[in-house]
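So this first bit is one chain, no partners, the form predicted alone, shown in structure tokens.
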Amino acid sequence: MVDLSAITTNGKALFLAYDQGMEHGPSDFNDESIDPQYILEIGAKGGFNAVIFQKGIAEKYYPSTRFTRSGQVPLIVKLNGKTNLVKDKDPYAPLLCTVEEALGLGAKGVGYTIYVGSEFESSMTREFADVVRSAHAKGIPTIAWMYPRGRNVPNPKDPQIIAYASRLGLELGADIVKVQYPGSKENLQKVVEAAGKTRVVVSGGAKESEEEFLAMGRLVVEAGAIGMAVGRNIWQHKNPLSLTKKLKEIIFS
């Protein structure tokens, strides 16, 4: 297996994720998490294990000097991507940064969407399958968006398809997914279940209450993922640090 440990603490995870900007638009940000010198400082100043970016945000604020200073947080490169401009019901994200390009922007691993039960999921796979196979020939790991999709998917958040799509990204050979929060702990361990020995970490999701993020985040560690890839729920808040800290204690205990 891959080693995880550049982009986990003793098996553990917490990812900064900051590529909502190709997906929803400027629509999330305000006028300071707009600017991804304020996420890096969120994931610096904060410990994450990594932050998330696209290709172009990635060339063009990592690395930075300023950063390096501080103690530079880890970088996860997604490697595809589309918008919400397209409301195709089928959604398919294509190929845009290959594993290589990726390695030269300094990442330490790499992430790919695959939107199960899409129309277009055989070319996503496909695709997934090359990035496994050219990240591990490079000794570094490959994390699986494993978000249900599509006309052949009637409710994205059914349990049982979540853990479906778990062990999809097993098969595939995903050394890490992320998914969707199911419902409860029953249904997380059984998605855990599903992954078998790939890790699981779970997605903040939209922005929630304080209360109600850290009662998931809870629910996150009992049910046996390994952490979670939160976005709008630490940028969106008015101290990030603050809740980052109550997260990481959670996480990491």
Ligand code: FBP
The other form holds:
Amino acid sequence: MVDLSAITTNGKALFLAYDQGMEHGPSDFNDESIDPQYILEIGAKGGFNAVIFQKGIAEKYYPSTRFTRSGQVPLIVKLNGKTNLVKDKDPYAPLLCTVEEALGLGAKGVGYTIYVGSEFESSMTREFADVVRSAHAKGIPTIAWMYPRGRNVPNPKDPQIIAYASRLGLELGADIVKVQYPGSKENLQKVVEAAGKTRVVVSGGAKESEEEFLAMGRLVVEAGAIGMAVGRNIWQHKNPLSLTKKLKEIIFS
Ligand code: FBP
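I've shown you the form predicted alone. Could you give me the structure of the form predicted in complex with the ligand?
Complete assembly follows, chain above in first position.
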């Protein structure tokens, strides 16, 4: 088993996701959050276990920040991605960065999205298998975004398909799978059970009220997931650090 301690705290994890500029475009951002430096400050001051960047942002921002120079905010590099401009029913996100490049940028972990059920699923599982091989040879953990999508997936939020996706992550050798919240604590318990020794983190999703978001955080912990990988709910919040503090009390207590 790969050591997860560089990106977890007592086995729990809170990651700050910031690949939305590629996945959704700058419409997710305001005048502050469009600047990756703002995200690094939240990551460092909030005490996140890692920030998640694509290669380009990591190259231009991660090494130069005074907050990260001392290694206070670990980096996870997202190795693949796509825009939402291509409306193909069956998505594919190509590999854009290698494990070796990510390590050169200071990554303590690498991420990769698999669109489970897509016509191009086999290309992504094959690429991810290579990622696991290279990452584990270097002793760094892999995080698989397991997102059911495509013509074969009528309902991407179907809890059984999300559990299937988390199981696939275990089968492929992911150390952590990142899944979308499957609607209830009971459903998430099944997702966690299906993942076995692969740990589960839950993504934040589109911004909701602070109460709703924190309530989801509590259910995530109760269901046995190790934490969350959240973006918009934190950096679109008017006071990201106050919300982070509340979320950390839930996840790490
Ligand atoms: P959010 O917390 O902002 O939802 O981020 C989680 C995440 O997985 C990001 O890493 C990614 O950019 C985005 O969601 C992808 O969401 P989708 O494929 O649903 O548009």
